[in-house]
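In structure tokens, the next block holds one chain alone, the form predicted on its own.
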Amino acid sequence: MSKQYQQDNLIGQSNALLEVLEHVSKVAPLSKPVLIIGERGTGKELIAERLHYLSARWDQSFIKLNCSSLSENLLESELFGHESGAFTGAKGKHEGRFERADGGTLFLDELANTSGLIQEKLLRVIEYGEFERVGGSKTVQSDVRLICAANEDLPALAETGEFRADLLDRLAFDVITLPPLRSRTEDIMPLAEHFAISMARQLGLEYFGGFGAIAIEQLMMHDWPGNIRELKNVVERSVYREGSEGQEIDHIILDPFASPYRPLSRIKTRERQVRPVEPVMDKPELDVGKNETTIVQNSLEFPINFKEYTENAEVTLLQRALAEGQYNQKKTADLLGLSYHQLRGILKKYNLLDKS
């Protein structure tokens, strides 16, 4: 058993967490595929590992992915390998986390990020257990046990097309639904109090002096739109500058940014170089004369490209919604009037997914 995974922080008492515990161990002994669905930070990844080291492949290999972080081409090849000569800089053979995971288990996360191409591959190997490496002929088997993660909804997305409806069906012979910490109230300060004395150890402190009736109170109240992870980083952070030498924690510092000299404008990259919208005037006055008509306005100066101008307006206004709805999508999308996957669809046009 890997040693990440005997120091895992699925801790906890509340009723929704036992529930998903208790489902786990149900379905572990299976070789069958999983999805595992939650928010960012709630824990997807250990929860795959623990589904792993809870089967009858304990002792084989678990390999993971993170399908959002790569290429559709990249993806393929990391997936399924390739041959030497099949791109250029393809010296030699290389075997893909398929090959890789022989035996074991292969953890997928941010699958809804996958191409057409990637799923259709992928559903192959989950029906017939066989694939052939990029630029190859040669068929490959594999028993891989699949554990597959999103944070967003799959039958949704296939319903518009988005996702392969037949794929989610294969992957889906059983979907664990991981509660967001805000559900897990009770767990709150195990979990604090278990991130403070793992960090206190780090800074070689003698003990963990314990968090005050303040610092509680925040820890409580906050919504850690994060998690569990948001919930890491603010206490150990919050243990590093203010439980030096076994202090109690009075104060918890949510937002590390925050400071009167924090800088209020922002440089863009010349890519995501966005125009600010400029304000338009009630009623513009129209000056007619020389059989040609000229808008008089004090903000714009006419010609102008409309289209540019409509997507620079429509990106500002989707990055404030975004920044007024703490760049969670679901109240993002309420704030405009918008579905769920009527934002996700205009997020992804401007490339904005990553900011949010």
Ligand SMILES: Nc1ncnc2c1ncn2[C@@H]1O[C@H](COP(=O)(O)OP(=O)(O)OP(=O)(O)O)[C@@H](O)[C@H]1O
The other form holds:
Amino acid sequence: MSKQYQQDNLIGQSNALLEVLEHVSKVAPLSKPVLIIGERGTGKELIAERLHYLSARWDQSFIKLNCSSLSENLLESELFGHESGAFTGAKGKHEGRFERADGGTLFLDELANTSGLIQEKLLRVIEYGEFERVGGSKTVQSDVRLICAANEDLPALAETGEFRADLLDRLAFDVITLPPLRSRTEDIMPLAEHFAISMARQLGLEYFGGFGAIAIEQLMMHDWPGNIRELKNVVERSVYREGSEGQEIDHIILDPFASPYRPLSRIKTRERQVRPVEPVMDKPELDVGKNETTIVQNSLEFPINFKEYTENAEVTLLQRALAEGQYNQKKTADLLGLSYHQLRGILKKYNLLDKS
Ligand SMILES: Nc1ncnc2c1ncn2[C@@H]1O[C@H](COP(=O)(O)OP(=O)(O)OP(=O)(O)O)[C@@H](O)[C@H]1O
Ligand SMILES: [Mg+2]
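Show the form predicted together with the named molecule, please, the one above being the form predicted on its own.
Once more the chain from above appears, this time first in line as the rest of the complex follows.
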């Protein structure tokens, strides 16, 4: 993979992202460990790759390992390798990731929950550049640039003793924190277009017909808890379900589970009984689990433009109800406790009439 390819692959023009990219370019050439912190789906793996391809090690191996998916024993032998017969089933010598990444970069993802034993061995390998394979006594040398990622607050874990503070110090020569998508909303549409175009290409469409006004509003108003990965899924799903040759995407299918036949969640119903009023969130979310319609909200930031906010809330509510009612206006009106004519009046006000 060339440096150019990497550059083209990373979409975004927000200041928050540009600052991160500048930071990445600065620290990439050093052979020091770097820690990447960010919520799920913010692009940690992509940034780790970029650090590698912008370093002098770019033509050597870039080896990855997700530490959360393996038991302690397996993780130990995956990282450091094992000698023949080291444990039951250990047939033949096995080279660990540290050996395979020699001269290159090792990316350890989801490092936060590794055991004390693994953390101790990591500390040693960082400190002395050497380790022993499981079941072996021979010391193996390895020159590896370590990049680690976590979506948890490692300093907090170090304070409570759940993560070794001395290891954290060594891993965190520098820390790159990736901003969540909701704090770089300028990146939403360029990313959405990028994912839509590549999905259209995969589907063999000649070109992508663009997003309609409602779809754009939906994309811009969503909170994106799953960040870029969620945006990618949502856009790809909408293009494949709604996009035909040259056709504009009118609606975004944010929730693939949305269906009038979806079973009610027992947990949700119980939660609501003990917690009648939720703190407030950036945008209202329609909770359709019960008979009465509840707007659940949390973490509002003032000042707020009341008119704009309530209008946005109404549009979101209408869109969700329309989707729930499968764009049948009679059904949608029933879902909202409105008459058919009342609903049409409101849809007209928001220019949603021809879209439903
Ligand atoms: N700036 C970007 N431009 C284009 N695609 C991006 C960008 N950032 C992330 N992606 C894409 O979003 C998806 C998620 O990115 P990635 O796997 O790097 O996130 P992550 O932080 O490692 O997620 P997780 O914590 O869930 O492992 C990938 O498909 C990646 O290619
Ligand atoms: Mg990842």
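Positions refer to the first chain, counted from 1. Quick caveat, the model's predicted, so the values are computed rather than measured. Note that the rigid core is defined as the largest set of C-alphas that superpose within 1.5 Å between two forms.
- With a cut-off of 2 Å and the rigid core superposed, residue 338 has a Cα displacement that reaches or exceeds the cut-off between these two forms.
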